[in-house]
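Taking the form predicted alone, here's one chain by itself in structure tokens.
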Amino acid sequence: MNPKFAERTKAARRSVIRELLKLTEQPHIISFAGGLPDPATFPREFLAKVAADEILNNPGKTLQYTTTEGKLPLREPLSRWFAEDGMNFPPDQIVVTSASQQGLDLIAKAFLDPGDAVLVGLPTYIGAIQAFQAMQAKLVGVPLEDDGMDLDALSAAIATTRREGHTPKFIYVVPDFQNPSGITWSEDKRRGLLEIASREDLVVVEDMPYRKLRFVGRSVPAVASLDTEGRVVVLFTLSKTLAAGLRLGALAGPKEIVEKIVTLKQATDLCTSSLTQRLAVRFFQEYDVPGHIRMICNHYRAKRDAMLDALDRHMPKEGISWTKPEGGLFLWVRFPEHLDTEQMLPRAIEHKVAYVIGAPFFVNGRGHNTMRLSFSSATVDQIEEGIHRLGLVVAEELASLRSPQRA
């Protein structure tokens, strides 16, 4: 058989994270490749308890379909949620999605058409590059400085974008512990970046799956909260703060695109679980919320701290610098530009441990020499003993590469 594949699959890849991660399944790999959450900060218990209590009291409500838009009990306290931190979404301009995947589907299916533009940092999210490429979308890269987007190449980036003949559509930004990056966008690059969306009329996505995780320093005004137009559209997951198994998460914005999502997302799966949602529901109603999300920002901060301090004694100094994120769950380490991580990822798994590789977060071929680290997941001592390993390999690798046999 000759199977008629649909053009866009042309453009569709793998993850390069999903497929590393089978890499890590080798036996004592330490590794800090997938931004996993960790298993330990799941309400374990409390969703045991509620789960039976849904599935053999409530079966109407939880064993059955449910609204495409999400059931209004769950709806009520994301819109409380938002408004906490100065987003005003009434439950009727909130979706529940599939995780904030879904929502990055739905965005990707609701504006573009083959050739559209989609703005986006280098380095960005590999879901979100998967998403936009499967709708044919030509992805253009704009350089993340340490305090955000820079807003004069992103102005200029536009203009290029129109000029060769393609209509922008959208930014994509991840303003809060960036993945991959762990950068956090100023107040006034966010203010910037709404002036130029608005000169250009185009709609910002905000993506904040972590900001909820703050551990240390100030909280900045999300992207939305700003906005006086109703051009932001946000996606928030559950994934990080509950349980990433529910996959649960939700889509926010103005009243026309979230009527033009739900359309879309009736074709696609009808609606988000109803048992998922209802654990989620009960969340809400009975835990201490405030207290789960500051036990979780503890317990990440402890990790983060020990991998910022590891990196400080086992890691090579010449030309190595690392984030120091203020929160979410990775950190990104630039080397020289003569070192490519993916070349050296077969020696790091021969010392048995595992990052991810920078190319793919970036859509202009470049970051080579970069690569995202996960404190998530591991153990402190893990960390310790991860980073002492990492630390050797680039050792390693930097003779080797200033080397005669390799030169």
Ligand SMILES: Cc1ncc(COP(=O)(O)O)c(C=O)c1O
Given for the second form:
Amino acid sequence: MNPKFAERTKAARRSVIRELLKLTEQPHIISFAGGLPDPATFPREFLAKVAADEILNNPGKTLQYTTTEGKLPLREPLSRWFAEDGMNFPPDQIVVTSASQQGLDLIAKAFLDPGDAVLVGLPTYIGAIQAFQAMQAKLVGVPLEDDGMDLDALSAAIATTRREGHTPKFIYVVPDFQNPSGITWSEDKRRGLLEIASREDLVVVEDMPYRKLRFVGRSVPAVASLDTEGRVVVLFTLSKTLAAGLRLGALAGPKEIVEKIVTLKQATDLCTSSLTQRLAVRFFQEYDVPGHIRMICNHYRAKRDAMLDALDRHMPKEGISWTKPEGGLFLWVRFPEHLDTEQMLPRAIEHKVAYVIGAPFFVNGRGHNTMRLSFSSATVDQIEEGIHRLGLVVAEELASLRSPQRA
Ligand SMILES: Cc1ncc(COP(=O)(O)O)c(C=O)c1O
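Compare with the form predicted alone: the form predicted together with the ligand:
To see the whole picture, the full complex is given below, headed by that same chain.
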């Protein structure tokens, strides 16, 4: 058979990172590649207990279909969570999703016709790139500075995009501890983003999977909390604060957008899992949620500190810099232009250490001299040893780039 796939599937790409991760899953490798939350943070006993109770005693709500927008007893605590963080989304402006990746897919379906443009950071989260490319969108990259997007470049990119005949539909941002860079936007940049969105009449999609994972410093207001015009759509997830395998998140935004998303979601999955929604309802009702989040933050803070400390001691300094994230799971290393992290990867695997190459996070074909390091899964001892190995790998690579044979 010669399957005649839709035109749009030609734009859909497999994640390079998922392919590379297979390489890094060999035994004895210390991997900073995967961006997964640490299973040690999942409340396993609680979930096992309430799952058994729900399945045995509440099958009508747990094993049955539920509404497309999601269970109200889950949307209510989510609405309160948003409110505590300055965001005003009543339950009827929230739709429960199969975590934020489904939110990205639904946003893409709701807004993007082939050739429409989305403004994204350089770098940006790969899962978002995949979701938008699957709709044949044009992705326009805007450089990220240490405190958020370069807003002059954003304005210029919007103008160029329009001149070239593409319609920009939204700006996609991860303002807190971004994946992959760990960068957090300043309040000024968040306000500036909204001004530009208002002037250009664009939606802002604020993806905030890591927002609750702040370990140090003061919280910066969510973009949605500064929005006075109802143009921000928020993507939220329980993947990093409860358990990623439950596949639970939420999309919140202006009513008109949420209603459109609910209609599209009907065709996608009818509803998000009733069982996992009930587990999350019980989590909010019965668990010490603030204490749990404090535990998670302490857990990752220790690992982040270990990684920053090890980088200071083991990583060559010349022309090399890294971000110092105040939360989340990642930090980002920039090398001199002539060092290509993809070319260096076999050397790293030989030394039994792994990272994620930076280029796939760039929609403009650049970023070959960058890498993402995740501090979530390795132990503190492994972080020390792994960064020690990585320092050696980088030193060797730089030396070999200087040697005449390689030139
Ligand atoms: C920025 C960002 N958005 C969305 C997701 C998707 O996560 P999930 O679908 O588990 O909520 C991730 C996962 O790592 C992410 O880093």
